[in-house]
Structure formats: C-alpha cells, structure tokens
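First, one chain by itself: the form predicted on its own, in structure tokens.
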Amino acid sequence: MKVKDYTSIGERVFHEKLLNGLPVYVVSKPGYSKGRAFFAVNYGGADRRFKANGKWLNTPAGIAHYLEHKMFDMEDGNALGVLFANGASANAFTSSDMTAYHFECTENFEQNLRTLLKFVSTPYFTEESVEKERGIIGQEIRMTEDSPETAGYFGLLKLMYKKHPMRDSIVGTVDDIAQITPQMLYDCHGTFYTNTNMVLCVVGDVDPDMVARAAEEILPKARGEAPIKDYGRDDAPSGKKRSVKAQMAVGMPLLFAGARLEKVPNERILQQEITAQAALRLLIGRSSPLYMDLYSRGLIGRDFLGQYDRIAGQAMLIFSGESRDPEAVAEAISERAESILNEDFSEAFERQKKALIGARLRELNSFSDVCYNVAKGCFDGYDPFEAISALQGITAKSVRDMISESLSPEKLMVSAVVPK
C-alpha cells in the first residue's frame, strides 16, 4: 500500500484502491491495543431516485435505514452476536447521504474484520425477517416522531429546501416503510453496496497488507458502478415563508435557525468547512460577546451551538439549542452578523484561528472521528488530513464574506419547537 507522511499533525496513513475497485485507507496509530474499523456506503437516507439497470427507480424514504437494520441478518444467524462473542463493540448508523458499519476490539481484530466485510457485501433476506423488522422499526420511527429535537431540525430543512429529499426523516414513516420488500432491498444493495461506492478505513496498530488481503479476499471482485442519484432540480427555499412553530411537551422552547451556503466544487469542500467553523466561533462561539450576552439573560442554555453541515450536495449553516425566545435570538444572530462586519476583528479571528487548529488535532485523538472525515473526504473528494493546511490559508476576509453572504435576515430561516 501506498504510504503519506503528514509530518506537521505527526499522523501516518496507507492508502490503496485495490483492484476490485475498494478505496482502503489505514492510519497507522503504533502501540495502541485498541482498532477501529469502518465500512462506510456512499448512500443514505436522501438517495430515494437513483438509476439502476438502465432504468430510474423511486423508493420510498426510509429504506436506506431500513437496509442497513437488515444487513446484520446472515443466513448462518445474526453478525452483532458474531461480532460481540470475538470481543467486537459494533454498531451501525445512516445519515442522509452515508451508511456505516463499524466495531472497536483489543482483540481478534482480523477475524472480526473478516465477519465485516462478509456480512456488508452478502445482503441475505426473506420475507419473514424483512416483515418483522417493520414492528421493530415502526416504534423507532415513532419515537422520533416525538423527538422535539427531530422535529425542530427537520421543520428547518422544510423550509430551507423545497423539494430535496433531506427534507424528509431517515427513517421515513409507517406509511412509507411499508411499502419495502426484500426484492427492494436486494435492489438497493445491488446498486449502491458495490466496491466502487464504498470505502474501508481502519485505524489501531494494524498492518496494513493484512486490511488489504482481507478485502481482496472476501468482497466480489467486481468493481461494480458509480450509481447515478437524482435529488431533483428545484433546492429553493420553499417560498416566502421564513419560520416555522410546532408545539410539543418540552419544558424550555428549543430553537433551529439556519441558512444555506454556496455549492462548491470538491476541491473547495475542506476550505468552505473550515471557514464556516471559524465563522461560527466568531460569532457564537462561547467566548464570543454574542454568545456571553445571550447566556446572561437567558435567553439560550449551555448547549447552544453553531454548526456547518454538509449533506448530499448541500451546505449550511445551523444554529441550534434550548432558547426562552427563539425570535429574539435568530434576529441577535442577523444583528450580530451585520455589525461585525463594521469591526476589525482580526484580533479575535487569529485567536478563533489557534482554537480552530487545536481542536482538529484533538478530533486526530478520536479513531471515530478519524473513520468519519476519512469516509466524508473519499466521497467528496478532499484529504481531511489535509485540514491543518487549509486553516493556515483562511483569512479573516473569507470569514467576513462568508457571514454577510449567508446570514442577512432575509436567509436565515427559523424553526421553533414550543410548548404546547
């Protein structure tokens, strides 16, 4: 396998795409007993229209979470038990545009890796275990339902997006899930499981060839192809409307503000990233003014945060938290990036800069973290190693801009969970 030295984050990582078309990435983290391995499918919970076969097909939302609950069952029994009997903690998640499988172990990692790799590329259903799996899903998708959190976030994206699929839960709705059947299944596995649209990366002392061997050894041989996704051409907001209220059992209203950045090409990805976190940090950062006067009149909690999301193509900005007064805080937050543009702030911009880089090398600490950005960077296109370097690049300029072209108060749009 190819070798890259980072020598300025002191991390080394083995990549190779193998023959069978698999990108596999190995960071190196010597005299560490634990390893991380992560299996990740560049699909998710938005990718409902896609080509397969020579013809487009609609499916409903849902299925991409649904298939990843099923891709444990082997035709031999269950791979969690397998996992957990070899000294594995394993576990899988889909997001809107990822699905990953994953475990940790001090122990047995080879042949764990193995029982990965089997299970994730040999789908095995019926119609039996895919009908039980709908009760079992069925309560998950109520539960979240009844999620103030889920409802806040997912209100924000109806508003911030017409027709975009991410609109709609992962886990979809009893209505929707109800339509899957195995040979739906079978039908997205085929399509988006395959070497090509699909990534390995470990993290631990582990030697690199025997990653390698072991994906050779165990996954098709065939490459398979690149599906093609349709999101659909309309991602404009969707119309005048610019906030939105639910009320629900919550005992503090919580807040959803967000607003939409530019689409950049990959190679611009990282950079876009890290501008909007330094953004953020100036503006609501926890040492930030913004941030301490909110807190002192009580008008948000400690877990009040600003975040850049990057999701099947999009990009935003999202503020979120409990807050007394929503309104109140998505106009101080327009307010605030108004009159910040009129202040020289380079002062506070390097020192947000020097915080900035000193919690990307503490996410180098994280094997979770590293597997995540090395699984993100392969699909989108960048080297997420490469992160240092691009903080060095960014200016208080790039900041400055980014602020006053997202967050005026005719973009930024609020969701509100209130209670009842």
Given for the second form:
Amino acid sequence: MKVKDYTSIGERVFHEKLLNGLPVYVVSKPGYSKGRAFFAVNYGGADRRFKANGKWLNTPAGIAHYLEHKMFDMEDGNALGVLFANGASANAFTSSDMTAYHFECTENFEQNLRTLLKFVSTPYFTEESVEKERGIIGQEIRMTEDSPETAGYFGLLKLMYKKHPMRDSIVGTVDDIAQITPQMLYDCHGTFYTNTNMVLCVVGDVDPDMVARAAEEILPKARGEAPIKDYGRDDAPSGKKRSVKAQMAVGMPLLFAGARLEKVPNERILQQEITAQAALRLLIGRSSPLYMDLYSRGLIGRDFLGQYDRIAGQAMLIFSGESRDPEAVAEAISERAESILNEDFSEAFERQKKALIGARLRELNSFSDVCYNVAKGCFDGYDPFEAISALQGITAKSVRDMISESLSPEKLMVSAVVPK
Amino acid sequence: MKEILRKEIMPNVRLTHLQTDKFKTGVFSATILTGLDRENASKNALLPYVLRRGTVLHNDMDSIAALLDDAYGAVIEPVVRKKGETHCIGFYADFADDFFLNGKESVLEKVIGLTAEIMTAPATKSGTLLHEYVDGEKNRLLDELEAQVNDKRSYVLSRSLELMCAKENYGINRLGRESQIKKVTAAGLTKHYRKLIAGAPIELFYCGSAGYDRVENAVLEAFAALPRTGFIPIPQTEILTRPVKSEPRVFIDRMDVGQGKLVIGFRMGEAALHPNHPALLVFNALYGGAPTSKLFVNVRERMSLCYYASSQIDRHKGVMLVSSGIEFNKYEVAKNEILAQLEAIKGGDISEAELESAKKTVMNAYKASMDSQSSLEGIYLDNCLSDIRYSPDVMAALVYDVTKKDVMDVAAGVCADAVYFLTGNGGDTDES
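Hand over the structure of the form predicted together with the partner chain; the form predicted on its own is what we had up.
Full complex below, order starting with the chain above.
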C-alpha cells in the first residue's frame, strides 16, 4: 500500500484503492492496544430516491437505518453476537448520508475484521426476521420522538431546506417502516453496498497488508457501479417562515438555529470547514464578547455549541443549546453577526487559528473521529489530515466574507422546543 | 505505557502520573473529594463553576478564555461527579502536547498553573467570593437541574435513585436540590470553599508525554498557595446489602411522553460489602452489559420489546440499575422478563459461550481504556475511592480467571429493591 507521512501531526497513513474498487485507509498508531475498523457506505437516511436496474425507485423514510439493523443477521447467527463473543465491541450507525459498521478490539483483530467484511457484504433477510425488527425499531422511533434534540434539529432542517430529503427523520415513522419489505432491503443493498460506494478505514497498530488482503479475499470481485441518486432541486429555504416552535415535555427550552453555506467544489471543502470553525469561534466561542454576554445574562450554558456541518452535499452552520429564552439568543447571534463586520478582529482571528490547532490535534486522539473524518473525506473528495496545514491558508477576510454572506439577519432560521 | 507513579506530594494531596507519548494531548485533572450530603451537595455542585468564573489575576471568563486560546486551544472544564456517596468536584484540563508545537512553546506548565490559580486564588471582594458570580452560577445550576428531564433516558436513572435511596445520601442529585441551591449565599459558599481547600483530599492526575519530575515540579510550584491547615479523611459510603422492604417498592411518574421508561434498582447483597470486582463486572456484562447479555438477547432480540435493555453497577455503592424503553402496556411483561433473567443466572443457567463473551467484553473494555486518557482518568479516580490498586491491564488479567461459580456467587445476593416506571398521561398502562 502507498504510504503518506504527515510529519507535523505525527501521523502515517497507508492508502490504496483495491482491484475490487474498495478504497482502504490504514492509520498507523504504534503503541496502542486497540484497533478500530470502520466500514462505511455512502448511503444514509436522505438517499431515498435512486435508480436501480434502470428504473427510478422511491423508498420509505427510515429504510437505510432499517437495513443497517438487518445487516447483522447472518444465515448462521447474529454478527453482533459473533463480534462480542470474540472480544470486539461493535456497533453501527446511520446518519443522513452515511451508514457505518464498526468495531474495536484488543485481540483477534484480523478475525473480527473478516467477520465485519463478510456480514456487511452478505445480505440475508427473511419475512420473519424483517417483521421481528419492526418492534425493536418501533421503540427506537418512540425514543427519538420523545427526544427534544431530534425535534428541534429536524424542525430546523425543515425550515432551511424546502425539498431535500434530509429534512426527514433518519429512522422514519412507525408508518414509514410498516411499508418495508425484504425485497426493498435487497434492492437498497444491491444498489448502495458496492465496493466503489464504500470505504474501509482501520486505525491502530495493524499491518496494512493484512487489511488489504482480507478485503480482497472476502468482498465480491465486482467493483459495482456508483449509485445514481436524486435529492431533488433544493436551492432555497422553505419559504418566508423563519422560525418554528414545538411543545414537548421539557424542563428547559432548546434552541436550534442555522444558516446555509454556499456549495463549494471538493477541493475547497476543507478550507470552508476551517473558515467556518474560525468564524464560529470568533462569533460565539468561549472568548467572544457574545458568549460572555449571553452567559452572564444566564441565557446560555457551557454546553452551547456553534458547529459546521456538511450533510448530503449541503453545508451549514448550526447553533444549539438549552436556553431560557431561545429567541433572544438567536437574535443576539444575528445582531453580533452584523456588528462584528464593523470591527477589526485580526488579532482575535490569529488567536483562534492557534486555538484551532489544539482542537484539531485533540480529534486525532479519537479513533472514532479519525475514522469518521477519513470516510467523509473519501466520499467527498478531500484529505482530512491536511486540516492543520490548511489552517495556514485562511485569512480574516475569508472569515469576514463567510459571516457577511451567510449570517445576514434574514438568513438565520430558528427552531425552538419549549415546555407545554 | 511506562511506569505508573502515585505519590502524596502535599498533605492529603496525591498525584497520579502516567507517562506515554502515544497521545497528541496531555490531560491534567484536579479533584476534591468530599461527602455527598444534603447540607452541602448544592454548594459542592456550585463551587467549581463559581471558581471557574475568575481569579485574582484573570477576573473574568473572557480573560481566562483568551489565555486558553493562546495556549493552543487548551481546555479547563469544571466537573461534578458522584461516585457512591463521594462528591468529586474539580477540573479536567486537556491541551496540545509540546511535541506537536515544534518545541516553540510549553503548554503543560501554563495549564497546570492556571488550574491551580482557579482553585487557590479565586476573585473575591473583602475575602468573599463575588456575589455576582455566585448568583449567576446559582441560576445556571437551577437551569441545568431543570433541564435534566429533557433527556428522558438519563433522567429516569437519577430519578429512580432519588426514590429508591430517599433515606440515603446516595439518593441526592449530583447537582443538588432546588431549595438548597436557592439558599446558598456568597458568604456560605466561601466558608465551605475555605474548609475544603484547607483539608479535603485532593486527587491530581496527569497523563501525557512529560516525565514525573517535570509534572511534580509544575504542580508543587502551581499549588504552593494551597493552604493545607486541616485534614478531612476520604468520605465513606453507606452500603445496604438488602432491600428496604421485603417486596420491591413501586414508583410511577406520569409525563407527556410517547414511550415508557422502566428502571429496576437492585441491592447487590454481600458482593456490595466485599466486592470481587472482576466477578462483579463479568456478572454485569453477562446480565445486561453487552449485546451478548441475557437482557439484550431475550428482552430485545427474542421478544422485540425494546430498543435497549441494559444494566449498570455503581461499585462504590453496591447498587445496580436495569433500564429499558418500552410501550406503556408492556410494563408487566418486560419487568417479569428482566427479573426472570436474573433468576436464570442465579440458577446457573449460564452457558460456556455466554460466560466467555462476557469476560471478553470486560477484558476488551479494560485493555481499550489504556488508549483513552479520559477513561484512564475515570478509572484511576475510581481506584482512589476503593481498595483497588490494579492498573487496567492487571484487571483484565484478573477477569480472565473469573468462573461461573464466581458469577453465581455475585448473583445470589442481588435483590430488587425498587421498580420505577415513567409512563404517559393516558390510562393505558398495565401497572398493577
């Protein structure tokens, strides 16, 4: 495998696209006891309309997540049980644009890797097993329906995006999943779980050649095609409405506020991400006047977050946290986004660049962050290990431009969850 | 991992030092150990947040934040934990390791210095913590307390303990109580602070690339102002081996929710007083701590009753909680199955495969913790509070030797003490 050293951050990464079409990354971590394998599909809750065998298919909300649950069924047992019985701690998740299966273990890594590759590439569904899962996922849906975070977040996405399917809950509703059949699951697996549409990332003190060999031996030889999917046209927010409020059994209201960012070509994604992170730190980071003001007025706590996110081709800024007065916080963010443009913040900007170095270094300690970032980078066409070097290239002007373009008052959407 | 050192460096102040160069960051924590009791819980929960607001030299949060930004985004966060009936309050810091800063700067001394400054030299007026900060943090804590109900899954755990252990200090919320928080005054909090800082046990923890001497020197210099004029021993936890009543007590809460949340609280019997820790952990993994457990395989997979059904044990208190999210009308069937699976373990219905995978789950978790600074910090703090002096890799080796009989011995004393159910406002619950 090809090797690349990132000397300034002390990382060594092996990478190759195998003959079967699968991109493989091995991030070398000498001295660590555990290894992590992360096998991800470029397929998530938003990928509901796609072409299979030449025909357009429309599938129900929640199907990618349902498929994730059912993949663990093997003809001769349950893969989750097999991995745990062999000393691995395993799990999977489905986001709006990714499905990922992963495990960590401190022994039998190769054997567990082979189990992972095998069960994710081998669909096995029966009427009975698909039926049985409806009760389990039904309870997962009830759990998310009682979650104010989920309600606030999806309430916000529905304001920000008029048609994009990521507006809908990833797990779907009980009615959505009632429609799911074994055949639909086979269609989705056949379309999306192809080598070219997936990535394998391994982090740990692991032999890269062993990883490549296992993937070559176990996965199908066919590279498979890149799926054709349709998110619909979505160039605009929902309409004139800029805020929404939901009532739930909460003790403290919750705020989700967000703004869309422009779409950028792949080679500019990392730059956009870092620019956004610097902008967020300047606007509402711990050392910002806005954070101080809101905190001392008792309007936000230490867990208030400003985040950059990129989901299913869309980039956005999201502000979230608990607050006695969500509207006042959203308004303060809008006002600050205007007033900061009149200031010379170049000194604070240089300090935030420095702080971002530490923040990005911290991420490299986390095997799960590393795997997720590698998979995202692979699907979206950028190298996440270049983040700290890319920091050198951003300027106070690029931060200023982003704030002025994306956070003008009419662009910030606000979703609040308040007590009944 | 090189040798682990632990030393009393000042009276009742101990430093645990783990040297390794595999992480990109260093971690430093400073934790005051104090008793969890009704009188002081709210003050304890307030204190680190009030101290974090400002010091004599850096008297507001933005000047502290600016220093931290400048130290390559270092973080110093207040932490309030409850372990058994010990209230662990203090600060957790992490920061970029020198190696990655091209030898230009050294962040370690700055961060230890600032943590000590926050703890030993808070901003005061006429010797009293600032009213403005105390009042602000009281309101913030009240908000945090009120917000606990937002996350139902974790809320029902603390709520059920509050009910089950109503007469024990263990039933006290980690954040204290509304009426008590409201009563805290700047003068009262200052007095409490002076007492703790003068005599309470303090645990310091470092994990990173720096050698012992460098860390000890940094700590001794930074904490030189720590007044060690008193001595308070490590607080003890009251342990009940048996349930409060002969039948489990039943508690029902109603709320406008779509899913019921069931929690069953257990006393651990003799295993609570003389814990065989490795066996306790294997028992938990076998019963409800992993996807190969009795609860996962039966309550979730076989009966499709829930998305999660899991157990967890506080080894300091000898209490186990099983929790699950279910349909309102599945209360009886879920409760009966959870109790039936415990009886199965007591009766020796434990296959070789079940035991092996439970052991592997625990061993893997211990070995993997060596790769996480925050896990290591938590494990060493747990160890300080109990008799355990083993490192995680030694614990993993001990788990290997656990037998079916060891697990049955633990299970034998386990007894349900309370059943809690959070249900909807409607009338379709079958609780009886």
